[in-house]
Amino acid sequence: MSLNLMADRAAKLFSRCFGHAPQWIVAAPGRVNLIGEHTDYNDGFALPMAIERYTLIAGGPNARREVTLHSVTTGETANFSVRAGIERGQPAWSNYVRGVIACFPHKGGKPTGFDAVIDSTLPYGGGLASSAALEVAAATLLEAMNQRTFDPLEKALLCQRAEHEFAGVPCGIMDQFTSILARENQALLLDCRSRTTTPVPMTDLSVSVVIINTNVRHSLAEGEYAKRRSQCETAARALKVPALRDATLATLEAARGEMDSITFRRARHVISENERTLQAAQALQASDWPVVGQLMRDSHTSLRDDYEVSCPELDAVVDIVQSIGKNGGVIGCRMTGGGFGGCAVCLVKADAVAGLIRAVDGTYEKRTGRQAAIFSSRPAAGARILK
């Protein structure tokens, strides 16, 4: 669904819910990470791009000093006061918006009430940054309401803080940064230490980005994400470096006796993934597709075996796509996102996309008993105010 159609649908629903047209409509894209997984909170490198799937919010002010949020996706409505301090509450997805409101420096120092309809074409829990898109859309709405524009880094940090404090996920900054700063037809090489981005053109129309949703929903707040982050911090202390970004595979091997085998493998993934990401950015720029494909395959193996964040369904998708092979137009495939479910990302020759979709559709269901959702996307632009 195009953004214009989404905006029309949200505006009509807002009018039905609240009796008048919305004053603002904003949108923020999700993202797919081509390579560079679980590196962002280790001060490392990632290579994401925004996708043509969005979270959109239609909003308007009210005089009640309350916020009412209606989700088209879940059919749920959240209502809470902004007269006093904002606290966590139900439904759970509302905490992403509550957190942004609580962290936002409002005009006059106090948040005002508003009504909103939230619509999204992003799968929740699919590893495509649906939570970051909701946070960034909420922050963009508040920018419009307060007639101010944040520096992109300041805005990303605000959204990250909201996720830490209200959703309980100690995420890195990649998702929020991408949703804000992404550009059409470009991936972003993100340096998570300096928080700078280098655009990597993706203008070759002969290659498509295909995203395969396993329809296994992950829940990063249940502790595995935080556990991996803690293990990385333990490894960095053993290596006597500020973060794993500062280590090499040689220094890790030399310090193998300073950590248990699990911590060693977690560190090996992060260190090798940083190397793969920098190599992939160069290869992508040069359209060196065999190198890009091999780096993607190596990334999935490392995430599966060393970082242990894949799952049988993700492994099945990657295995099916890899079996189609170069003769079937496949360049590379890997899991993307936090893991434990969600999506795989594939680079595929554009004229082979339809055949790949047919092959994955039937085989995946036979192997797992689930149906996959498959779509392709060009690199999209970041968050924007539509009205």
Given for the second form:
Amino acid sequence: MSLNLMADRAAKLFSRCFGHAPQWIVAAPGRVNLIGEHTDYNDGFALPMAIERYTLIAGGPNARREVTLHSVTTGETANFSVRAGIERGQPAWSNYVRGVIACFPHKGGKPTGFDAVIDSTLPYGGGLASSAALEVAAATLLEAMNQRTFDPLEKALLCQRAEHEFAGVPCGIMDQFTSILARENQALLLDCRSRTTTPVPMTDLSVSVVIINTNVRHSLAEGEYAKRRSQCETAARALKVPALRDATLATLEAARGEMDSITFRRARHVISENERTLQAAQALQASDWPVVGQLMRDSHTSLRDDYEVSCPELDAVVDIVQSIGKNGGVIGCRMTGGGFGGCAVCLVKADAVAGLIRAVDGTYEKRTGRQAAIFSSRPAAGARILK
Ligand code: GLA
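With the form predicted on its own in hand, show me what the form predicted together with alpha-D-galactopyranose looks like.
Expanding to the full complex; the earlier chain stays at the top.
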């Protein structure tokens, strides 16, 4: 569905719920990470792009000093007061908005009440940064309501803090950064230490980005994500470096005796993934597809075997796509996002997309008993105010 259609739909629903038209409509995209997974919280590199799937909020102020949020996706309504401090509450998705309101520096120091309708074309828990898109959309709405525009980095950090404190996920900065800063027809090479981005043009229309949702919903809050993060910190301490960004495969090998074998493998993933990401950015820039494809394959293997964040369904998708091979137009395929379910990302020749969809549809269900959802996306622009 186009953004304009979504905006119309949200505006209509807002009018039906609240009896007048919304004052603002804002949208924030999800993202797909081409390579550079579980590197952001290690001060490393990632190469994401925003996708043409959005979370949209239609909103307007109220005089009740209350926030009322209606979700089109779940049909649920959250209602909470902003008179005193904002707390976590139900439904669970409302915590992303509660967190952003709590972290936002409001005009006059106090949040005003508002009504909102939230709609999204992003699968929830699908590894495409649906949480970040909701946070960034909420922050964009608050910017409009408070008539101020944040520095993008400040805004991303605010959203990240909301996720840490209100959703309990110690995420990195990639998702929020991408949802805010992305540009059409570009991937972003993110340096998560300096928090700077280098655009990598993706203007070659003969190559498509295809996203395959395993329809296994991941839940990063369940603890595995936090566990990986702390294993990386343990490895960095053993290596006596501030973050794994500062280690090399040679220094890791030399310190093998200083850590257990799991910690060693976690670190090996992060260190090698950082190298792959820098190489992939160069190869993408040069349209060197064989190299991009090999790096994507190596990334998946490393995430599966060393970092252990894949799952049988993701491995099945990657295996099916990779077995179509170069002659079938496939450049590369890997899991994307936090893992434990969610989506795989493939780069594929545009004229081979239909064949790839047929192959996945025909085989994935047989192998897993589930149906995959498949779509392609051009690199999209970051969050914006539509009205
Ligand atoms: C999630 C987090 C990101 C990043 C990825 C893994 O999407 O929100 O910060 O760590 O997992 O690369």
